[in-house]
Amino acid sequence: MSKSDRTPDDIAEKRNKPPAEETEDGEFEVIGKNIDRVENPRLLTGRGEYIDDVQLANMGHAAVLRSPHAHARIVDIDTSEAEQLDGVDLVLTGEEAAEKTGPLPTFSSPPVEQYCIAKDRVRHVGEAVVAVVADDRYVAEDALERIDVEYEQLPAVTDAREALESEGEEVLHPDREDGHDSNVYLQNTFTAGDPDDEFADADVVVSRELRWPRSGGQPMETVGAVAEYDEGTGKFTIHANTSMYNYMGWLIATTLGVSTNKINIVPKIAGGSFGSKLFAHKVSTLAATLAREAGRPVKFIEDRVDNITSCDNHGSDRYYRPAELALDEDGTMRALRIDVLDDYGAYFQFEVGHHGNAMAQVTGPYTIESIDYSVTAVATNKSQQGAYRGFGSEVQNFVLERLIDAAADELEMDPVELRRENFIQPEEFPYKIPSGNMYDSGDYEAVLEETLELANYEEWREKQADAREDGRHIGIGVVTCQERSVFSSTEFWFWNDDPDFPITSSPESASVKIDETGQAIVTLHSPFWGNSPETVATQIVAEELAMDPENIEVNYADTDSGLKGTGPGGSRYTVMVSGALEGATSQIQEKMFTIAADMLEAAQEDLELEEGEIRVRGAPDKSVGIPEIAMQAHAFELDMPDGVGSGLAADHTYDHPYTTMPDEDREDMGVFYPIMGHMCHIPVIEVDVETGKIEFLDYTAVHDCGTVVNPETLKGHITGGTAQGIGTALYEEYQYQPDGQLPTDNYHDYPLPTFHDVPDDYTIGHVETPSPWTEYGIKGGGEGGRMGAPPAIAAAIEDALEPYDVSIDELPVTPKRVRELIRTDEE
């Protein structure tokens, strides 16, 4: 049987560990725990070493000239004056970097050829055109207003509405394989089900325009890079702060034209992500092709004007035409009909996995047997799209729930109640939905309650009457939310009906080593990224060896002595880490048996593992502990059992627990990201009518994310997320000009929410139902706060506003839009 034609039941009969609920006692010694956040120490000390704290002898700074236009070609450059600078060590054309340096990867088919510094043409604000490199970055800087470039313009198109017409100089790639003579990269359907049956049978239609505008990530640090190069052994060094590098590192290799064994990638701990690092290939293939050229090893740190103009990460820029959704009169929803043209900017290298997500979780929660999904994908000159908390995913929800805020009001329906009506139930688990993914488990009532209750929505509901005869518009939104959670890499490729690489692999590894006096050494061969991977490996290696976590070290694998690791995102890391962990720490736990039973002279079945020592069940002082079991390990072979050989440390990689390929037509996507979180947000604000102002007056988010590892973090990750999230409903938006220009590339025109903006304090709360296919039953929660709160406080506002009778169907709802809606509606 090949693992794509494995059932439920033969994934939760693989697994190796119970979940929570299933334990004898009902809870773990450390997993569940508030332990210290292991990282804390060395971060808010200021002893952790971010990328641009690495220091090397002779290194060079580089700095890049960006392109000041929307789509040109470059006719020539004159670089002549830079190189005269003093301290100027090289300065490198994308013509002279593409000799040695070649096209970035892409998961894109056919590939949309893009390299690190523009060759002929730009097609974006932004996009690289020269780098330099010099003895500090302020000379560097200095020498970029030293060059000149002459440049044809050609026509820009930003809105991608006016890209499906795009012809002849307007169109970015003309050159691509597929003889693409228009800016459309791809347009697909899927369909599942009978929707046109169930449209045209259904009682009543809900449909709406929405607009999901583009913002991105902002973490404080940028991407960067140091990278030297070893003339004599022809190899690559390169010290960045991204992700993935043990799992796509070796395309970056084959990018600068060397084996996969001339490059090794050292990780340095990241200041946040949120998807932003998830590759940054561009950046780390940038440094290394400078320091193959200048020679001597060099650094590069994105300004943030270089961030935001010209990233791999600005997140999704969609128009639904519309959305809609079939219900009978009872409320009872029938089938999901999307158009949504995305506009994925000037290049496509993830090509339309976001996609991939939203169908993950497509019909949310909810029993919805049908659905027509149509997407089409647009070039347009803007930055491209990439990585963003949510990954298309949140944009679902948004979508979804709007629609059924929309058919409450249409049916004249409690909201809450059509939600709790539609809920596929916890015994229909595991649950097939229409797209072919699968749900593992849930129970969607208990969560809903158990933030309605926390809400104390009913008395909140009584105050809201109240207020609304005071003049006062306060609105409550309420939202049911699924968190898809460990993807699998068909995510990538299944849209696409003739993909160039169709992975199927997104494994993590994990390594541990007990040394000679007992102590633990972990390596994990992912990267840190903002979130808390020593504090779950500490977690779960303490709960496997019954150790005390102060005895237990974590570190991070380069490519060199690296294994397979997919890295963050997706919300995969502490699903896939601590399955790694899991099976590392048996291996240990095996050999240790068996040197403890010849230590003991006792059999194995009579040996037990507690409190870091083996005894002998039912003789307590027959025991001896974990120091002495590996000191026999590590120092006196001779006295070991036959066959038994030195060391005590393991290494295992863990694959994805469930995924199933797609089918060759595609009328089913196969399991692909299963393994199922789900939220309920309760929202209370008021708006200021006279000025758009939106103030929180309580904020509720009840999560389940399997068994919790720590609360304590998991409520980091919800609370930052839904902040982040408030920032996506309120604030922020990448404004493109008609001309491509993007005056919000700072944060002066860029607004971000701030300490004063989000709640003064949420209220959170957790109801655990455990994966059947995770170790320990764990689901991801990395994401969760971002997906559920844009649709949240957008019902929010609109249930403020209900005596205006606005819609909103658009983000992010600054004060500016709150007053033209109540305008348009009182003219």
The other form holds:
Amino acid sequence: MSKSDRTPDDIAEKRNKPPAEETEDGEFEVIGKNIDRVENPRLLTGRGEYIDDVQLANMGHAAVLRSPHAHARIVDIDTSEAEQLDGVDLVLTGEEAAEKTGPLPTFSSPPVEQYCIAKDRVRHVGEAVVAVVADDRYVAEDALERIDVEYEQLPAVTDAREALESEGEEVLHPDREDGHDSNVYLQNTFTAGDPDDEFADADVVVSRELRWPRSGGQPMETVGAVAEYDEGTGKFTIHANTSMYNYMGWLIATTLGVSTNKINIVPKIAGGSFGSKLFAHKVSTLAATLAREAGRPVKFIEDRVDNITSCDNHGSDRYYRPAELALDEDGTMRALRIDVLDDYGAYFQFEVGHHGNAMAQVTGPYTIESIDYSVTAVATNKSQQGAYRGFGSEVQNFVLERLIDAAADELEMDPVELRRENFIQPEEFPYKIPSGNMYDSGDYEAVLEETLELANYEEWREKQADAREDGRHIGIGVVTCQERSVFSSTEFWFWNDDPDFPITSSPESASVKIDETGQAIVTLHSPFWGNSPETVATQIVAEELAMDPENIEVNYADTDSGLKGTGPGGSRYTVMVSGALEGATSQIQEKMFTIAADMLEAAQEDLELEEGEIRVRGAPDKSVGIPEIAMQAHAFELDMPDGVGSGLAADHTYDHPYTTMPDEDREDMGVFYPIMGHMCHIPVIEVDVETGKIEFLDYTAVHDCGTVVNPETLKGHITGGTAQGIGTALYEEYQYQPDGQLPTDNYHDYPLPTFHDVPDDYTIGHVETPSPWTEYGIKGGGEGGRMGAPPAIAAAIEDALEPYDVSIDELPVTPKRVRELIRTDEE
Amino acid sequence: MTSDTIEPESITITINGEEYEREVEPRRLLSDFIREDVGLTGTHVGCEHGACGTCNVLMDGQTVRSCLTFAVQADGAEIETVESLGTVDDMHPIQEAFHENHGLQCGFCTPGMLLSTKELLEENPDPDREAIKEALGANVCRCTGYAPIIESVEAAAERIQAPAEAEGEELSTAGDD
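Right, the form predicted alone is done, so what does the form predicted in complex with its partner chain look like?
Now the complete complex, all chains and molecules, led by this one.
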């Protein structure tokens, strides 16, 4: 049977367990409980070891000279004075670095070449031009001031719409293969159903020219690496706060020109990521290149300007030209048409994976059967795009929900009812959407009802009406959005008709060892990002092995010992690592039962594992504890039945429970992101029309992430993601100037939300519709807040400003923007 | 060879009760002094331009941005860092409150939050929400969305006050020395 033919029952059979939806309430002992977060104590006491805390003997410190120009040829570099400075070890230009270190890995096809230090041309402000290694960072930065670079400036392109017409010297990558003598990286259209006829026949077509601004994850910790090169063995050791090291780390070896077993990447805990440290291979590659050349270990930690201008992690930057929704008079949604121009910046590492991602939930929770989605990706003189919480799907949620609000206006329908009338119904799952992706399960009506109730929606509508009579502008937004989780990498390459590297697997591994005294050591093959992997792992192992969480220790594998792990991203980690842990612990369970049966002289089928021991059912005095079983397994092989063998450890690599290849004719992306979470957000805001200031009066969010593993940590994801969504909606934007300068390259000018800018209390609810396709029925939940808040807040502002007849088509809605909108209406 | 370094000065700084006498360049930042010269890496550096509060430490009882303070400015001062609070086995009530109220995720901004909270609660043992937002308003957290931190600070205030109310004793300073 091919994977595409599998049903939930087949998966259940493979797992030898009933489908999750059939499990009874209360079956779990530890899953679903708020156990103490395992990561906290060391983080609270200043004992967490982050990348900048790594100190190696004889370590040098690197600093990077960055381009002041958005687009220029490097004509000459004079490093002689820098080299004369006391304490300086190495001054390395891009040309010199490229003698041994090749171009960085990229998903783009044909490739868009990028080096860890620019070679002969700089393409954005902040791009690395020269790197220095010195005894300390102060001296390294002194040296930067003594480097003289002669540039020949080229015309800068910073407006995606102008990039469509670029020619001659404006073209960023004139040498890219296949005659790409323009700044258009890629252009493609995906059509499914019958959008042309649907649009022609529809009663109403709403159309909006929407704009999504460029913002970024901006974790409090930047990206860094400490690299050492052992000349004796020819092997690199790279300590880094990257993710995906057990997924893509081997590509760094390729870049460095060594075989993949000559590099060991050691993960350090990361001070936040939100996507921005997804791979982040440039910094590791740079540190390793410098360590090899300098002949000593090298630490490179980005400062904040390095990070904002050049860490390749900016989020989507889109113009919709326009986005349209076709409906019948009664509100039935028929077809969606999108023409999006996306400004990818100077390089193209994940290609248009973000639009692949959006296709996972392109039609939201609604029964829209036809789509026409056209994407144009352009090169401009800005830092390239990377990953930011939502990876493109959060923009699609914004677009779809804005169109639905526009349709409600046009049809004079209640926006809540319009949504409700178009929901996919619980009995329709698994539900295939036009892109080919399958939604595993859901109950959208239940989530909506729960949110309306928790939010006191009707009461707020009354308060709003009263307030309006008093001249106050209260607004209420309601959105119902998807949060896709558990991806297959198809999304990275599907839009390209000729992909270089069409990978599909995105597995996750776990290793579990029970030591001689019955303590568990769990090894994860992906890093800590600020999420709660140790807590999740502890809960799953405690659940499966009936152990006290106190007896479970969790650590992280480096690449030398690592098994395949894709890491956090795409709201996948809790689902995937739980599957991996279930696989590993079930092997251990099996062996424990074999040994216990022998020790208790009982039949295996009469045994049960409870409270840290294996007992004979109905004879509670006949039992043997995990420590005794473990000691037997480790030290007394001769006392065990033949063939059992010493040791009590297992590895398990878990693949997607359910994903498929795209159709051969590419009319369908296949099932590539099937575990579908859902949310409803209802913010209540008040706009001060005199100043443009927006204040939160209330915020309610209900998410369905399937079975909840730890309500408290999930709630933290939702409130934190929502605050980031508020930043996107109201404040944040990397504002490139026409000449490519970036004045918002610091936290005084790039306004992150503070305590004063977000609700100080959220009402968070959960509806649990377990996934029939995953262990325990878990669905992803890591990105949801940021995937729901922006359209909800836009809707609330539009609602508040209803007397002014304005339309919120563009984010961020800063106070200045609010005033502009009001003034425009008044004029 | 040449050098841009400036003659070092001799300074004495007390950190968490321990006296450190060192020769430092006048340009050396207090954050680097604490992290690199003394080796207390619990203090983290977030933005390096005084905008995020991650690097906050207490200098003579008041929070300062250690990334904007030169080590020579702290000559003769008493500095408290996150390491002065509790330990894993004996947390300070503020740390316990953050632990129990999920007031942190990645933990990077947390040391600054804890020290700003300590400063607040010493001045105002029973702050309302507005006072908490005002006191912590210049500390940025990117993970939590802030509400869990506000709850943590409220819980910390209760924890510090509760033993006094319950047992009629002085304010608890467990883990404070």
